[in-house]
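Encoded as structure tokens, the following chain is the form predicted alone, with no partner shown.
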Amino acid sequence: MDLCSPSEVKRLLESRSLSPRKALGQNFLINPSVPLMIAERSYEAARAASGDAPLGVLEIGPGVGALTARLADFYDLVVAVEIDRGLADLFTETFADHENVELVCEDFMKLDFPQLISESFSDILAAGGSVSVCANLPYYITSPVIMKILDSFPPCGRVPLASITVMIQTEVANRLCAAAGSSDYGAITAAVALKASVRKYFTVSPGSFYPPPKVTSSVIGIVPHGGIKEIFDGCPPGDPECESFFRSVTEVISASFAQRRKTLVNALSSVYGKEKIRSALSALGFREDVRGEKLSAADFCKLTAELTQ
């Protein structure tokens, strides 16, 4: 069964009176090279982080299973989460003979993510293995899914995932990969950088999907690092203090980009007062008229430490 064949995908959907649901952002991959490249990138990142240990992967929104089939070639266990009951039934039938593929028919955004990982991959984890995430994400929910994954664990330690490989809208990919000071850099860039590094792998044209979306897609890799303690050595050592500091950093980032064209002195003035902000910026070597888009995640940590002393 060719799950990337347009005619086969249409036949499978029609066999159960299904069609792509725009409300759920369903665009199915029909270019066979794309799911293979995504699976390869995901596996390479997972293997680099985990050595020879067993590997599991959580796939979000498998659709008809084009990416699932490739992931199953690389990983010891694939657990797919599908919200659409009709697609879930089709998926179960399609992968009935795959012993290393399991399905959870739920809304990923409503699941307890750490519990899902610990229960679904208990054997992998017990054997000293690792878990990754891989997905062709619906555009309308890209950022919420990524932040849910990263925010589901305590903020001051490493997110316990080997890698996160996702296909998203290119515009969002550019934002997540942007360097401080660039036009694409924003609050989500800095927020993600507090917990992980991000890189773009490759772009995917609209013609690789059925139905074709109106925008270009990109595949990115998100690799968790040691968390806020890794990028800022001045982080409070105790977990409660560290978590409190992390919340302060995220609040500073959010306020700094709430009105992008405002300087930090003005953007943060309602919380810390202009003179205190000027003093903190001066201590860090920043000009008084600097805006949030110029500060890296580590810079925001340093600024927060100065403001909360």
The other form holds:
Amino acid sequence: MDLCSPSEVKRLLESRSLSPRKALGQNFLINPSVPLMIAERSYEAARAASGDAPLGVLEIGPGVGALTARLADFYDLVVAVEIDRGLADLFTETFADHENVELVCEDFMKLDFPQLISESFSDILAAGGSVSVCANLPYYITSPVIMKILDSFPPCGRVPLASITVMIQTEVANRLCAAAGSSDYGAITAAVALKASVRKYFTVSPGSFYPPPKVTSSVIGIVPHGGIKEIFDGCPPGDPECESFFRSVTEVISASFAQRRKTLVNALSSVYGKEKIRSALSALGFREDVRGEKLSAADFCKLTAELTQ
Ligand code: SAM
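And the form predicted together with S-adenosylmethionine, for comparison with the form predicted alone?
Below, the chain from earlier opens the complete complex, with every other chain and molecule after it.
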């Protein structure tokens, strides 16, 4: 069965009276080279991080299964989470003869992610293996999914995933990869940079999907780094002081970008007071009229340390 053939995808959907649901971001891959390239990137990153150990991968939103089929060629175990009951039933039938593919029919945003990982991949983890995440993400929840993945684990210590490889809107990919000071830089860039570095692999045009989305897509790799080294090095996972500091940094980031045109002194004044913010900025070598978009994630950590001491 060719899960990337447009006529086959339509036939499979029609066989169960299904049609692509826009509200669930259902744009299915129909260009066979794309799922292959995504699966290869995912696997290469996981293998590089895990040596010869067994490898499992969690796929969010398998849909008809174009990406799942390629992941199953590389990984020892694929666990796919699909919200749509109709697609989940179709998927179960399609992959009935794949022993290394399992399906969970649930809303990814509602499930307990660490529990899913530890239960679904218990054999892989018991054998010293690793788990990765790979997905062609539904566009309506791109950033919430990424933040859920990163925020599901204690802030100090490495997110226990060998690789995170996802296809998202190019506009969001650019935001995640943006350097401080650039026009694409924002709260999500800094919040993700606190836990991981992001690299863009390649872009995918709308014609590679059925139905075609209105925007261009990009495949990115999110590499958890265990906390910005110069700030969180030596911080034991679960350390309450470290976790509380991390929470403060996150709050400072979100307040700093809540009203983009505001200077940091104005954006943070209700919590820390203008004088304290001015002296913290000056201690870090920033002008007092600086805005949030000029500060890297490491700068936000240093600013928070000055403000909370
Ligand atoms: N992986 C398939 C592919 O590449 O052709 C489908 C990708 S499609 C962009 C997104 C998929 O995510 C759909 O199958 C959709 O039903 C599913 N989905 C949407 N929201 C979800 C959620 N909250 N939890 C799990 N799956 C979801």
